[in-house]
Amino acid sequence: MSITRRSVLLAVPALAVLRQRAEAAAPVKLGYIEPLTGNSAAAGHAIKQGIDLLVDVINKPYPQLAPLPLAATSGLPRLGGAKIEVIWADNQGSPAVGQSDALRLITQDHVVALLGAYQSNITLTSSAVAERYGIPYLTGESVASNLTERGYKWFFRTTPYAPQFAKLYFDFLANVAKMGKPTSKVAIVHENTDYGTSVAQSITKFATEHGKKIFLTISYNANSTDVSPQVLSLKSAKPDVVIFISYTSDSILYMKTFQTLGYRPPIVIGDDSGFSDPSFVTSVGNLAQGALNRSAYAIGKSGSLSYKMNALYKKKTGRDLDDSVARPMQGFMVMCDAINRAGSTKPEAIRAALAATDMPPSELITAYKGVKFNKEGQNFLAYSMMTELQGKTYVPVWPPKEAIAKLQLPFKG
């Protein structure tokens, strides 16, 4: 057999085909930077579990999942099919931890994107090492208003934040007040690190701004180990509405002091974060019926897209999807949606995307009224309803049109 110059020279674009397309389907890197180890462990591996089931949703073909973004199809389409893969890295609770995790993700591990990180001051420090790298971060989970207003390029939200949550508490207790109960004494009970400090800020000034008054606010250090002299505070202050703004083991030793002072407020407000814990219901579901508790997620209706999606989760895990879950699972929806639509894994081209999303309610597990992003990379169309603790789930109590359950009220403990 002769090997011919026309012969060669034809074999060179067809090798330059299956490379090109060898190379387009190679996995797409994802870092996501979770406190898996820690007092918020329990949180981060429940995310994690949602984060691996939405992988395999979007690597292999789920049809009764649509309209979800990627859930008909195998693989990214427009990267041929490449498939997603999620390089995970455990924050520890450390905002240092959190910052040499990203820079591991991305000069080692080469991402192409990095997401987390849960607390609020370690997506602060590891969303700085993104930006500076230019490489796009978004967080599905941390609140503090400081994250979008540090005139960031790279940096994106899809959660509610701190002065969505503080309208969202003052509209609803103007509703409990038409009801009979009294709220005007409003007490703020916040750990001291970004997220604590930021959502609490965020009622105040809201609280300002509408002409109200915080009756009392209590700022104690985060993961104490007592806080019985918080609690005895509140008993003496005698607070129509005391709103939480705390950690998952913070979150649980408040209900147990509660419990061993003898103390129980009219009304108890979780700003999700601990209260959503999974652990937290395991450990004093008993002794927090009552609480109230924000959140842009509910199971909803039989066939609905939430629906089918817990059923997925719920096999997965043997429990309920909630809120503390699917909102980064949302997020990270939005990102692998963002990375297929710019067809690349540049990261302009996926900064690019990211920025021009438009992705209306009807493609979405949480209960957001769409995903798009203002010029801060906020996502201004994310909303949360109140929900209650009764028996061992949160149901969705108001608005009116949300609610599956009854508010009961006051708090029983």
Second form
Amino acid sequence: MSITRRSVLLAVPALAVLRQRAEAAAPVKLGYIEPLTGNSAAAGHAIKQGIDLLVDVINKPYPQLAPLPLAATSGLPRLGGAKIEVIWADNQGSPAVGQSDALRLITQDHVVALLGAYQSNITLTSSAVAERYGIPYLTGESVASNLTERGYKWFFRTTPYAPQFAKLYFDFLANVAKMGKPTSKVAIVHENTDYGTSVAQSITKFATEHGKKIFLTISYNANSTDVSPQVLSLKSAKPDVVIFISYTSDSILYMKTFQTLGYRPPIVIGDDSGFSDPSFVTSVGNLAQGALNRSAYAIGKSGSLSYKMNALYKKKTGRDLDDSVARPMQGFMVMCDAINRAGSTKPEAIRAALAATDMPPSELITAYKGVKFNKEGQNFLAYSMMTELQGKTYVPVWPPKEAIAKLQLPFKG
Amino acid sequence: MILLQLAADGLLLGAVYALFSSGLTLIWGMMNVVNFAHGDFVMLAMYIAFFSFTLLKLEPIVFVPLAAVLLFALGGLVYYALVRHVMRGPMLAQILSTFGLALFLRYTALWAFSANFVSLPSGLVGGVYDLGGLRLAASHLIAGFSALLLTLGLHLLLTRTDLGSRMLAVSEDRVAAELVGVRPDPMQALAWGLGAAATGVAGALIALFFYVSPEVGNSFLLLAFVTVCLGGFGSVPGALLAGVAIGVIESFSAYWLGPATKDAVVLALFILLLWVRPQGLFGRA
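Taking the form predicted on its own as the starting point, write out the structure of the form predicted together with the partner chain.
Up next: the whole complex, starting with the chain shown before.
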């Protein structure tokens, strides 16, 4: 086909029509910061797969997923069916990189909101940038309590956070004590960045307020090549319960070192992260039988929303959905729902819609009692249960109304 | 008993550091090229071990030599395709080129093998020996003895053989070596090959008890540089001694002062030592 004067003239109005269409459905750009390389990359990629799945669910009609918000329609109905587009940024496990990621997403990619960033210390730095620029930032995954204690206006958190876990663990241990097992000597082994430090402090604070004492606290660097001194410290102190607040590589080394040094604490609680990383179970699951964990997600009964979402995720990845992926997915749903309710991509409108969020449990993927933010931006209806590694999966064992398997103690290793 | 176990763990950990550093010593010390891709060579060797076992059902007795052979080829290739050319350029070009190679290998691994952590089954080379409460894993012992053997072998090769003398001659003065009839390129390629092969053995043995991931080389790399510096550039026995010293110091400082302080203790001692002996323990001034 040759380009004639006439065809050029015809092309001009055609282009104008195309442009109008594009404007009508301009995609809503969201920035998502995750560790896609570095020591937590396995978790970051698993989360990315979950979010990519949700983008598909929101952008295309999935009527079978009702009552999940935005699933039955395509795009965001109140924004003329605008599609969601996620721009990914790799934080490389570094708070400084996460900070510059946030800056780039806001100033160059002009995202309307930010999500992320897995490691609490990176959420801390990247959300500070969002606060300065007045862009809403939602974390569905980072749990350090200081994140919502900064008096930020633009920061929201859907996941349960450290003080709630502290209560969960001690409620659970009180229940174990009733079964006649000793639980008074609690040791905390935590990695020494914001995540580990904050969760350890919250547990210690809770214990002190309830007249209990933490028996032993060990702080370490998650990138260590060797954890045997820590395990030897535990072996000589003989605690009843060890709570690990660890990332993936270190959790794997602890399980291997338990085996080498022939020591097994009677009760092991892993605070999610490392213990929930999909590669933890595949690489050392056989050395970690009976490890307890917290989870805000359970696959649930056939026909439930959590069950259907797991089926889709499993079809896509070959793995079951777990807590570490389901919580960020829940956060992402809350953000997209808020933008839709705002009916606008203006930051202030989105912020107001987020603050007014009131999502009932029936619309959730996770087991939260709902999503409603307090003044600090924390979802006060967030909720977790205790799970235990039995075979190749974590199964809910406590509280009794969520339990689907019997608690098996002690930790077998 | 705890102290004895700490000492044993420290010694074995130190042997692993020495094992990890052996190839680096050879390339850095002999060729005067800092191989920033060293950690990623180890990572590749660990993946060779992992896939040989899981896909081809090969036993350690087969996959350790296999890793050595494959890494030898990689070392030679890296010399001919990359290092030979950048050695003509400024020092910065050498540093950046191996650094670029490191990133290339790491992100290729990330793309090809995914970011997931994988692990060989424990007890592939025997279980754990319990000597009256002192527990030693067979895999750690094998790594420790291999570090000794490898060090001894490389040391003898460099100091007692004709080939070693030629390699040293090329590293000392390329032009003078050429004048007396030693062709530098094959010698340098051989040094790279041998350094990489030692790395291959190290990686395959470390994979027996450590997790494998594309980032794994990074967690050892800083300590490997410290080990080589501390031992004295190019001194293979020095690297062994330095590795063991670092392992033992780490083990005890982690137990007594807390695990978070161990790197600070090791690096503080390292700086102190460089103050009095800038050439390292066994280095020539």
